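Just the one chain here, laid out as structure tokens, in the form predicted alone.
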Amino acid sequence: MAKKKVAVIGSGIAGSGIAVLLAHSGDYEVDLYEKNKLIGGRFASYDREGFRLDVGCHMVGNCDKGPIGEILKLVDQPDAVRWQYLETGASHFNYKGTDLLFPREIEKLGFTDDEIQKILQFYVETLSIPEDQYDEYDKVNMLEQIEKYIKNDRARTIFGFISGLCFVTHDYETPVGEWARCNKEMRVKEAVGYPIGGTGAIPEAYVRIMEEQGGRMHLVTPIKRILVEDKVAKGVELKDGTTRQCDIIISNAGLKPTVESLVGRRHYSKEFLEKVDGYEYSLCAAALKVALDEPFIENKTMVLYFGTDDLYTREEEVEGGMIPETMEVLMVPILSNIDPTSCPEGRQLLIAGAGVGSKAVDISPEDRKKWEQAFINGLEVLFPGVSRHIMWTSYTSPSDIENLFGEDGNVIGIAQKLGQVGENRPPIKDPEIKNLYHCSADSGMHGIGGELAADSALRLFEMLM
């Protein structure tokens, strides 16, 4: 029996894992499409003066025991990415300066012995949530969860960071059941970590192998359009005219940049389009990379830093356009802590992240410094001294993921929000043109990040198969 011919566009996780799966199967001839010159999305990593730098995500929530690992177990190469545990006791908060292990000091945060007894409370319970009800707390927001319990500025900042650092969304619109899932697999699992090589390490494993069962990687090959003939879909037309007839198309570029650009929306009912305009995307954030002249900070991994009481307030003020003149909002990383191949011997590489808005605006050249000093303040809040071995930064904001992936610079896709969860995600088999199919982070169930996308992938495997 002949092969189908299967044409991917796009090698974020799920592009390249859907690629590698079908390509191991024996029964799909795959070519794997990706309009830059880097393997991975948002997913990809790059050299700079012997540093390997992550163009987006940094941690991973479940490592080789989430959907990531799955995807390299069923093509037979399990260890075709190695990866680094973050060790327990390494990862600390960091409240206005004061260092502590959460929630075992969180009397370091100044709370009364009653609130602390209403704060654990609320944890335990929430992560003790019957599976059997994921569903109907999907329908309550984080910030009516932790009400119920004690209503404190503190106490919503603390949370509300999780809820950012997970999905990327505020509170009053993270729904319960996924945040409790998501946690409780990653209290359960304890494989919170990061890939050796970078990130970028997990979809070039993916195309490595994708290519040794035959597939093949077009790189810095953009798609212009899906050729649609009748409602079917029939193949792809590359920018330089080209084109090549398929049997199955599969979009990791994002539902709505299918629907609007390759698709077009003339193809769709009045009433599918209506559904896809009212997708909402995650909120944006910004990264700057840090590098060392020697390995400054000692014995910690990762550092979640809060410097304020009120996180929504100052949300609201940057919304509003305000530039903090100190990042009080951070996720640090210290990578080469991490992964020591991250950086020259001698060196050492960190990561600075937070969230800056729900979309990308286009930033002067002095805005872009004062961003860039704002985190580097925040980090001297965090490292005392560690500006003065700085050898130089490079800063990401939401424009330039505008400018590398479209859907208005967010960093994980359409937002695990209040009825965009669980079954109101997007579809995976496109519901009105025959043969297409969408395999992203919007179209995965449940995750975090790229394991949402890995998700997407598996599910979409298990269909065609």
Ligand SMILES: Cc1cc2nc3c(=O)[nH]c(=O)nc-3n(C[C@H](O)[C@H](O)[C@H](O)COP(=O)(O)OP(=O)(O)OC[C@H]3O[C@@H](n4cnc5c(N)ncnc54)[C@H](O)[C@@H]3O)c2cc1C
Second form
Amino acid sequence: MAKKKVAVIGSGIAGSGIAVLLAHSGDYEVDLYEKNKLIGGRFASYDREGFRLDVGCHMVGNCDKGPIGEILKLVDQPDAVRWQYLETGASHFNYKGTDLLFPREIEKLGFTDDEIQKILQFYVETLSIPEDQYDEYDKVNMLEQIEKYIKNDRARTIFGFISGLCFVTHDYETPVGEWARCNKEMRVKEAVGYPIGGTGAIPEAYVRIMEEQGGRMHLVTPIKRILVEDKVAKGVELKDGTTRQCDIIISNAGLKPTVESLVGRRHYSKEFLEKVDGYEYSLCAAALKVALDEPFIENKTMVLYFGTDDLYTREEEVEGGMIPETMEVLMVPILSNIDPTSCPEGRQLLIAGAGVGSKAVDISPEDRKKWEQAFINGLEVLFPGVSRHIMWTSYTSPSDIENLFGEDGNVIGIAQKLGQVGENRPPIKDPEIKNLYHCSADSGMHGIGGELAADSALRLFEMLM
Ligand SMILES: Cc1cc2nc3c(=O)[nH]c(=O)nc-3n(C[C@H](O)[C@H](O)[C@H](O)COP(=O)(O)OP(=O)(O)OC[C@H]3O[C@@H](n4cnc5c(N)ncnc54)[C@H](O)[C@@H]3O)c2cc1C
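Return the structure block for the form predicted in complex with the named molecule; the form predicted alone was the one displayed.
Expanding to the full complex; the earlier chain stays at the top.
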């Protein structure tokens, strides 16, 4: 039987993931188109002066034990990516300059015994929500949930920070069911970690295997249009006007850009367009990559820093346009302590990531400098003296993310917020255009970031096979 021709638009985790799955199945002739020169979308990595840098600031929730690893298992190459797990059992927090393991050393956060009891009760009971109640809890937000136990800004800050790390949403819009599901999975599997060779090692492995199976990767090849006739997707048009006919089209470009620009609104009903327009993205984040002249930070792989008791107000200020003097909430992987191949010997690489607003805004060179300094000031609280060892830094702002990938420079894709989870996630199979599928974090059902995208690829694969 002749193979079905498929065009995949975009090489993010979901795009490269579905491309390798279909190529490996033997039933599909796969062409994968990527507009940028890097493979991997928001998971891409690149080199600078012997350092391997990721576009974003990433950790992977369940490594080989999650959906990203599942794709490699399905294509018979489970070891194509090597993983380094973070130590398990507790997270390394730094609260206003004091190191502590959370929740093990919660008493260092200055709570009373009674408050500690309530916080631990909230934490344990939320993580123990039975699976058959997740859907019900998806109607409750994290702020409501914590306030059932304790009303305290510092407690709110800690858990707002944790839910922000997972879904890049505010606590008052984060569904408790999805939070519990993802956090419980990570606790059970104990496989939070990082791919050796940078996050780009994952999509690069997918693409290598896809090519071994006869699939074709086309870099720097933006798709201008999806060709649609009588509500049926027939092929794609490249930027130079060339057209390619195919049996199915899979878009990893995101639901909104696909509907808006690649297909065109005129092909859709008013009802569906209203739905698409109504979906909201996750918030934005920035990442400062810092090259150090020596391994200055020892014995630490990842620190979650918060130097404020009032995350909510800090978020409001930043979303209102304020550039803080010091970033007070940071996720800091000391990347070369996790993956020594990420920098030349005798050097060190660390990344500081943080939420910085609800929408990408263009920043002037002066403001970029101010943001960089705010991150460095935060790092200086965490690691006094670190500034003296900085060789160079590279700052990725939400507008950089937007320039590369669009979608307002958001972190995840269509956010897992109230009303946008479970059966309310965007569709994988386009409801109005035949032979068109959406495969990206937007249409993933569960999981965090890259794993949400991989989940979408796995679900689409199941649908097509
Ligand atoms: C700063 C930052 C930090 C993050 N931290 C984490 C983390 O710690 N853990 C985690 O799991 N996730 C994290 N994420 C989120 C994660 O990166 C994304 O959710 C995930 O990678 C999205 O994958 P995707 O396949 O849906 O799409 P994308 O990665 O957005 O890929 C879409 C691809 O389609 C291409 N494309 C678009 N239009 C066209 C076109 N017309 N023609 C050809 N190609 C096109 C784009 O160039 C892109 O390569 C982070 C993201 C950012 C930005």
